[in-house]
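Here we start with a single chain on its own, the form predicted on its own, put down as structure tokens.
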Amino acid sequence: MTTTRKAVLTKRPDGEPVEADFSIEEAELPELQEGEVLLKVEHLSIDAFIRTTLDGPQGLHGTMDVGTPVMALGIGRVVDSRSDDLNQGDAVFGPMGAQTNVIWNASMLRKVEETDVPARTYLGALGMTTGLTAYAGMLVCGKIEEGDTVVVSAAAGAVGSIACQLAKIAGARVIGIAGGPDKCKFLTDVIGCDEAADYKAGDLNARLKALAPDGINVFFDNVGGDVLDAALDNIAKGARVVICGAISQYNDMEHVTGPRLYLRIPERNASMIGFTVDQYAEQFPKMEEDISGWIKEGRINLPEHVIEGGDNFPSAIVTLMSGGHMGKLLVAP
């Protein structure tokens, strides 16, 4: 009989979530049946969604049972299988859910490719929420131009990573904004932004100014509230802001505090978008197909940030919601 250890959501949090709203349990899992896979889990996918899906059924994102393994993408291993579609030894991307072993049907899996790169990657830079997500908004929605400025909110993060790169490669000139010096030098030496604006160093508003004097042409954005507010008051004519995520309100979310400056967008004749990448499925292949070129050009790179042990998801998803890393955040159960 296989157990797994898998990261329980115990209570729901109050706001930011702590380590204390999460347990971690032990379970056995039933035999096998026709059609279905045992899996290792080798890498999950920490994503600003989770944090929504924690709350009730006003989740934005969905949501999920008291009592039950976190929601998390992941990329498994086949340990054993039950099925003519998956083989041992097969590397998978599926809803692992915060366990170190899952048995799922194989029709609710997608085998992935490793001759070129890591099996992980299709959680990062190959990624639905990482790099798709950003080829989405930056790309599609985004519909950047040669020599646009082009602005970038969470910019350290995995999402904002690949956007900043992105937009790089499409001929634009690229602002990211993080907190702190270290996330700014990272955005700068490693991402290869064009300059960085620190939001906890001041002014933010003053600072998009004197580094955009022209105007922003497309504005990027994961954080919401101040951040979203300061973008906006710099958006030059016929700016376009896309919504990617708002961080800044994912811990309470019956409380979302909307843009005070969004008359800058008829005021300049600029136009806002949201988005889910989940929209843009017909398209994955293309996307998938694109990023995959620029990564063996050398053209995009995701650092990433890795925690060992499944026991450490819920110190995960603290992580992320306090941006204590930058690039693409795993947890390695």
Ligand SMILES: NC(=O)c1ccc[n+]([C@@H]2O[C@H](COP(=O)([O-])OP(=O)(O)OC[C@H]3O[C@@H](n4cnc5c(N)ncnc54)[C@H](OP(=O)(O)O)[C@@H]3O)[C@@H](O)[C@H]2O)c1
The other form holds:
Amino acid sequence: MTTTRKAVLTKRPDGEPVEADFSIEEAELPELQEGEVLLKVEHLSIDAFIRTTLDGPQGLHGTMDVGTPVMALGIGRVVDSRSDDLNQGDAVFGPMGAQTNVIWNASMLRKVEETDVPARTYLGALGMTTGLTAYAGMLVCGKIEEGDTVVVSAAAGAVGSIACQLAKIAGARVIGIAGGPDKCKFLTDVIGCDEAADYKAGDLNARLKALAPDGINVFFDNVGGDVLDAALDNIAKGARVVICGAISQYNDMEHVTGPRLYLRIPERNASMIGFTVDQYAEQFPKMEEDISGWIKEGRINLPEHVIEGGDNFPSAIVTLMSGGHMGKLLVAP
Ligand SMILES: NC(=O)c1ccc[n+]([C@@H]2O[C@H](COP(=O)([O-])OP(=O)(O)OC[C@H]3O[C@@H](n4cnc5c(N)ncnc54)[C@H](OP(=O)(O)O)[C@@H]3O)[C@@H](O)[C@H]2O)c1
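Same protein, different condition: the form predicted on its own was shown, now please give the form predicted together with the ligand.
What follows is the entire complex, opening with the chain shown before.
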């Protein structure tokens, strides 16, 4: 009999999530049935969408029940198999949940190749909620052209770091917005942004005006709220504003603050488009092929912040929401 340790939601967060909203529980897993595999979870993807699933029915990405393991995508290693499709030792991507071991029907999982990149890359640069999201938002919705001035918010996070690099590959001048001098240095020195703007340092609107005097052609927004307004005030004629997410709103989804300056859109003949990555599923193989190529050429890198130990899953959620990481945040249970 195999046991699993899981991070369970015990109380819906009141605003910012805190570790006391979760508990760590141990349970025994049942016997494997035909078609199922037993997985040892190797890495869990700490994604912003997890925060909204902790809320009640108004959750943007669906809701989870109190008393159940927190939803999380991850990479697992097959330790026992009663499926013809997966063998012991295979690495798979799927909805692991915040736990150390899990049983899934093989049809729910995707086997990932580890020849060129470690399996956890399928949560990061090649991950649906990270690299493919950045691709869909920046290259498909943003329609970047060479010479565009592109601004990305939450640029030092997972999606933002890749979005900046994709815009650079497309020939844009890229300005990343992040909180604090260390993150701004990370953006220019590691991610390759041309400039960085620290939204915690004061007047972001004035800073963007100085950095993009001819206006922003594409704004890739992960944050919403005041950051979105500061960017809207600085868009150029014909700009594309891509709404990828709005993390500044996720702790209070009943009182979402919309953009005050949305009239800059008609004034400047601009457009605003939102997207969810799953809408572009048919393009995933092409996106993966392109990103894999750029990884091989050394044109894309995604630093990882790995928190060891499944019992630290609750603190990882707190870290994500408070911006205590750079690049892709993962938990290794
Ligand atoms: N459209 C889609 O299909 C899709 C798919 C996946 C993800 N997303 C969106 O992509 C965005 C990034 O997600 P991620 O998982 O990659 O997370 P992440 O960027 O790695 O981490 C979140 C970052 O947001 C910043 N942040 C948090 N609260 C903030 C606030 N109040 N104001 C400004 N910045 C704040 C923090 O950075 P600082 O230290 O710089 O504040 C933090 O590091 C989220 O909005 C998410 O919903 C969308």
